[in-house]
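Below sits a lone chain in structure tokens, taken as the form predicted on its own.
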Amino acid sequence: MTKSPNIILYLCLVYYLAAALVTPGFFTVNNTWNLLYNLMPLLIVAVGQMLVILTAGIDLSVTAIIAVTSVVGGYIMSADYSPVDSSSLAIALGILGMVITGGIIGLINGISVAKLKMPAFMVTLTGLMFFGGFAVWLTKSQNIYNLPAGLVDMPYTSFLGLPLPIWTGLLVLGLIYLVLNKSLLGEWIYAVGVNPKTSRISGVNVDLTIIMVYMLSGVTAAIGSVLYTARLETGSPVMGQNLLLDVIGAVVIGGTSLFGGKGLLQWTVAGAFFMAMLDNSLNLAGLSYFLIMIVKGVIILSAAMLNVWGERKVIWSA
């Protein structure tokens, strides 16, 4: 396992200073909190995506998972549809239902890739279309309102001085760090990404590893969906539909190899922070949605080109 380049840290610092100087409203307390609120769900989804890419896979279905879990949670928690009277119980059941739904979709993706030997791109692209359409069909394109106050207040509820979404992000990061660096599964993930055939011969359970990373990707997408649903105060069938570019961009800009086997959690954190800053500053600058997508696309494509070039020229520091 090689170290990722620290160029992303310099990139984040330079861009932050530049945005603070030229973008009105960027360097303010309110915008800093807004940046952190936007960062947390993106970061949570991105670290799950990172696990999949480390195995040389891809999960394009994460935004559909965000949408369908938002709908599932909305139906369980909304005062208009909830099967339980207690709002606290509804929140607990809703979040549990969202996480289980995300894990099940991830399990389907993982089994399709590992056991049925289907291309990850095709499996997850189909999942993106199917589950995205399923969420719209379930709700007839309508948002779900009247969510419990305990859920919609969560983004603004603090514990030991930090809002709960930040604690949620830190908890997920801590668990993923333990998986990657302190567990056998983490060793298997890197090994499968380097060479699945050799790993299988060496005793690595390749199929189980692939299934687990897709399940973890589904679970992290569901957790991200909880934060999005709470902040937007609605269960939406189109929740996160424009997030896929940011999720993959955070992982790629963070230096995780598209060929698998190389990448570190901290660089994905930096990549997610850069993507959140980029989106935040471009919106404050008043750019249209289409121009923002063009800028993001150029930056992510450039990072992907450097990623591929780095694999061939071995420019990443060892």
The other form holds:
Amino acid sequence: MTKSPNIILYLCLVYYLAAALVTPGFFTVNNTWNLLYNLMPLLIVAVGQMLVILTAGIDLSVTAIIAVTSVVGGYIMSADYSPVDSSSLAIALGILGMVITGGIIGLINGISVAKLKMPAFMVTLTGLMFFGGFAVWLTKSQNIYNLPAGLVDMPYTSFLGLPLPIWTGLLVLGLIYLVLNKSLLGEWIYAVGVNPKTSRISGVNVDLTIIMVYMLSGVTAAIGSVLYTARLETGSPVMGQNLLLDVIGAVVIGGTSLFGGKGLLQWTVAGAFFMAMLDNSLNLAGLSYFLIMIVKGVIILSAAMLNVWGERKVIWSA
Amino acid sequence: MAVNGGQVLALVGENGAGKSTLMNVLGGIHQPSSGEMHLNNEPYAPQNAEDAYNSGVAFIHQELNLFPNLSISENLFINSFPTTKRAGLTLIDRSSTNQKARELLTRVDLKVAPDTRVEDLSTAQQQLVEIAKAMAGKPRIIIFDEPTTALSRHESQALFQLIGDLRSQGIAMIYISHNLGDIMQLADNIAVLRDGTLVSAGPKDQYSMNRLIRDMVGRDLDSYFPARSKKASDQAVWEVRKLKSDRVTNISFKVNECEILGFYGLVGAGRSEMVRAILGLDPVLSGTVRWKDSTYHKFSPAQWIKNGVVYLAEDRREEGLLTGKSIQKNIQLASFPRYLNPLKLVKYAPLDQESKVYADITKINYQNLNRQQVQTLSGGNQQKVVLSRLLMTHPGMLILDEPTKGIDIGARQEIYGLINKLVDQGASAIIISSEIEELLGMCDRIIVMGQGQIYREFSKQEFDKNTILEAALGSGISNMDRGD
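Please supply the corresponding structure for the form predicted in complex with the partner chain (the preceding block corresponds to the form predicted on its own).
Full assembly next; the chain just shown is listed first.
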């Protein structure tokens, strides 16, 4: 694995310390939990996105997947619509339905990119429009309320001292870590990202690899959607609407190359942490939504620039 | 070291001998740490590539620097379009651009309209455009870096004729090549580099082929093509029947156990296209391949590797290497599926061990197998990395497309040795090469192809360079100028 020094880890640390000193209310127990709650779904969606970007693709449809799955989950679980009486069964079916829906949308994306050879940008951009619109159309732009208590309480339910969303995040991270660093698929993801032609000649199933990363991105988006849906206590057709910048920002700021083949899971974790921390601290500092957007844009661009410089230095010294 | 007008100085040396570095200094890309250069008795110290160009030093690179999507004349004048003023605006003067382009194309003897797009030309024609582009700058020195690697024998000869013309026009030339035959044919003077120093230099008649090799390598090469201990059996293990794709037709041939079959032909003869179809990289219209006891109708690289058939592509950078990844990962790439535990996780410990074994078998000159990136190696060592990847899958059939392209003599011989060793152990091989000597030295049989078909087959007793060349020219002169 390439061990190029990554500034994002230092950046996180420095920013955390600075925010702790400057922003009142940042360095408190309450806010730390708050930060972690906000981090988890973003983190889960971002690591899925990272897998796609590692193959030199991109998945712009993740926020639409979050919205569609939130609506699907809402219909299955909400007392107003649910065909199931038992609430725990409804929750289980709801989550399963969300994950399957995410996987299917990912499958459609993956097949379009791998088999139909369409540009990932086009495929997932139209996916974003189509499924985003579909979610609103399906619900006539209404939120779905009356979700079962078990789901709504989930964020505040603890197991072995940690709330369930954090367990979910750790579980997803662990699984993705295994896939990326210990499995055949992980080796293939990196190889396809570096050079699909060489990979194909060397026996790598390039199409399957590409389909798998889009499916995993769909599934992680669905899991993220479960956490958002539980936290907001609604199935919403506009869930995650403003999230795309944060998701792609977390991956790119983490140093994953948009040209594929280069990036580590821990970088994206740090990137997501940084994005969540940025949001949280700027909110606490009383900045408006629009100012926060401006600051975030500037910071992501700077991080991208630093990464480009880093890569150039590596090339020159070689 | 000196080169005079109207002369060709050949610069030879193994990969890593310092040829490219020297040329980069001449071209202003790197600055010398000491010493000086003179051009026409004036000190010459280019700060960048533009300085060099303005001083009349032109480069023809191994990899062409053309814009394939633009026309020939646009390529020729990309940095100096003739302009006209109209209504106060400076506009490109198309007609004089094309006029000037036509003059340059006549000088390099390329009979193509100047508004032809470069991507529609054959490699040889593109090379001529590159030379015409160099001529546009009125150069005093032209430096050729491995200009013939992408050319067929016939096209190379045409290039040499052009170099001869340039020589009579008083232009000085520096010619870098691994092909010693070409060097002996072309050069007036020869300079040999080894390990960054000038080993010897002098007029061509002072050099024999053997002395050249000795100076380059620093030792005698016992025999250029290592001997094989086992004879090819007469049992066919590989049989292609009536293969047809949109580039090749009616391809049928067999390969026996312990046999090396060579494929010769001009560039564009369809040799690479044939193996790419067999590999499943290009679509196949009809035909079957029998390998050992099974007959295959559909092909894919993954399936072939599983069954012991491996392929080395001609374009090492695009289809051989994972640039930016470690040497170790590059070697392992094709072997991951064989090193999985029941949970489908990769067993890294034995895999890493095995890849080191193969890196040592192929004698890759590495510092750190799992941290060093593959592109830091020289061309010959990169090729050994790709070969290690193939060997690690325990292949029974090697399909090698230009296995020694752009590789120096020492590494070349090692690669020949590796192929022969594998064949001695019972494998078979198909080698595609544009170097007829390589095929004569390595193969048991040679098949000559042209226009997507098999022209003729030569058994070892029939090997004769001229007859094979004639066969490759095939149905006559008409297919020489084909636009590919």
